[in-house]
Amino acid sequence: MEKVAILTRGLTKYYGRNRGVEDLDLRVERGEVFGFLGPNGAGKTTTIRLLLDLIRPTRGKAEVLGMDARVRGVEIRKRLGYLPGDLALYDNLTGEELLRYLAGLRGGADWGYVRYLAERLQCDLTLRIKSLSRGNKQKIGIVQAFMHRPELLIMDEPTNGLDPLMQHEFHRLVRETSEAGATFFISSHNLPEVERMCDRVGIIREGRLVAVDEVEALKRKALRRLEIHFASPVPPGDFAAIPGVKDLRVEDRTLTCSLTGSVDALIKAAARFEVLNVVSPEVGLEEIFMHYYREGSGGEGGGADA
């Protein structure tokens, strides 16, 4: 079995003069849950459509499950599950009728497993799809993506419309399925959700990949806020030249600043005085994301997707 689930080299897509993605080099390992982050227009959906061979690249190459996405697209799609961000279903069918139809196209499915998934998500398969709420339609979409036990699941904003309880159940389902060997590529701008679910994340900005790493590693690199309380006033000049320190303010006995990288030099400088308390809020994925987008997120003519 190939060790890499998704591999792209120089993957580029332009819509006329408008940029979709540019020179995307991405590697997703087998068995991991990979989060793909970016705002609307950054290139997330374009990337997914290229991986699925729904659109063709301007240049570059994508391999999925060890196969060229352009040459062996049909074979690839047999082995993966896909949940699009713009989910469209046959409204006049019931959930069961739709899933049986899709299972037939795939050569069958374990219907016991289908019912198990539906029960976990509290999804009533007897109702006609046109009568369902957005969240209940999303549950049908999730079931169809999982029901044939695919090796790779590509999901675009998978929890759209789900209530918090069902979001939690979806997270559990992803983790259990990943532990059984499946790979996930999840596009989202729900940052707390990605932080809970994903092993690694990639951040895309203006069609280019600007960061790929484990969540905890990104947190260590991120800009963080520090607040140090001293027993007596301290001179600001003792801290101004410390590498990585930004937005430094010293008011009477309290120092506040932003910091990138190691805190070692700052802590050693502070240790020359009597320190009463050090406050550093936990860095979340949202702060990391905003760090990469702080300079603005407009593209060259704008993107064509979410």
The other form holds:
Amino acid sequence: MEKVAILTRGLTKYYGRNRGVEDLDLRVERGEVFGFLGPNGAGKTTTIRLLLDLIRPTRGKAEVLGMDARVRGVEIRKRLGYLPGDLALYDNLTGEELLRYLAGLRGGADWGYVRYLAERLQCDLTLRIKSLSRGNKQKIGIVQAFMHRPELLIMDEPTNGLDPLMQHEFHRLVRETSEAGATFFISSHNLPEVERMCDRVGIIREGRLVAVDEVEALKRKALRRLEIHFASPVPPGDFAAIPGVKDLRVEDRTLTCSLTGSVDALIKAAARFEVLNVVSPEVGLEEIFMHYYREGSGGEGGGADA
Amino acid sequence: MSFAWWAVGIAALCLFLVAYYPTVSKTPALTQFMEEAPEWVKAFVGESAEDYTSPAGFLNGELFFMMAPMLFIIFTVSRGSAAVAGEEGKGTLDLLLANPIPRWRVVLEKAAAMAVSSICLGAVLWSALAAGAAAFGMDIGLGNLAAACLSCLLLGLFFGALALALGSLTGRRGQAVGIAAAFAVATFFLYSLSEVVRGLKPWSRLSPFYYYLAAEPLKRGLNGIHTLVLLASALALTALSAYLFERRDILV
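And the form predicted in complex with the partner chain, for comparison with the form predicted alone?
After this comes the whole thing, all chains and molecules, with the earlier chain placed first.
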């Protein structure tokens, strides 16, 4: 059995004069949960539709489960589950009718498993799809991607429209299915979600892969913003030299800075003074990308040469 | 569901027309009126203007010249354009094509579905006319009636396959419907005007309507060559659809 689930080499797609994705070199190993992280419009959906052979590359190559995506699409899709990003279903069918139709196109599915999936996601299959909310439609989309127990699941923003409780249920489902041997390629624009679900992450920005990293490493390197409130004014000099600290500002009794890597040194330096409060405002995704982008184009860090 | 409405509508139209026939056949003045009408009027009532009061002439003028082909073309163009471009516009094509089915097979199976529903509609047309003729004493050969219905449905399938091909090429249903409909109207006028405008005569063979009507299937039965031309071009357009659809990007 092939060791590599997805392999792309110089994969490029231009739309007219617009760039979709450019020179994408991706490698997803079998059995891993790979997160494909990027802001909207970065090229995540374009990449996924290239893997599915729904669109054709301007140049470069994509291999899925060891087969050329352009040549052996039918064989690939037999072993693949796919959740489209902009999910549209046949509105005048019920959930069950739709799933039976799709299962029929694949030569059947284990109906006990379908019911199990629907129950876990609390998804009522007896209702007409047009009467369902966005989140409930998304659940049917998820069930159809899982129902034939594919070896590889390619999912484009799977938690779109799901409430937080269902998002967590979905994360558990991904974890369990992955432990049973399946490979996942999941796109998202939500870093915390990717951190919870994935083993490795590829970051795409403006059509280019700017970094590929283990989630653990990403967490270590992730950009954080820190605000420390002291009981009395502190000298800025004590903090400026700490490794990983950037954009340091000390105003009166408040210190703000960005930080990558361990917070340990900073906390120890701060501990010499009386600390009233430590706040870590959430960092926007775009800032994280900018951070990676700078690193990527600077030649240090990052996984891919952008 | 929508097919049922089409069937009811077509059956009702046929029965209504046939029920009206006894009144027409007892009004020979109508024939005289048609004989005296200018050529261009006759062109738009159909080639059968002179014997408007005969069963075949009546059905040709009232139904098979314009009404029936128009209905069949609306039916097939709407199905042919929905098959690929319609699903593409709704966004369901991504889901469908993620299954282990080659694209060409999706096109061919959808074309087959369109053909089967059209054949059923043709059968409805034939049975309604046959039943009406029996009920109202209209003397028309059932074989010739079948020939006319078959020719009409083949004409419909030609334009349905054209809409399928346009949708497979562009992925846009509006364009597929618009171009196929415009082509139908243009070729209808080309054929009907060629009956009166001498300069157009050599060009009438370019019109699918020529192969539908010129051999007068309702009066003379099926013309093998004309039937074959319609059938072969519908099949060729279907094959072209599969070829075009294999080659392009699916629109988002």
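Residue numbers count along the first chain shown, from 1. All values derive from a computational prediction rather than experimental measurement. Rigid core (definition): largest C-alpha set, two forms, superposition within 1.5 Å.
Exercise. Superposing on the rigid core, does the Cα of Q122 end up 2 Å or more away between these two forms?
Worked result: Comparing the forms between these two forms, which are aligned on their rigid core, Q122 does not shift its C-alpha by 2 Å or more.
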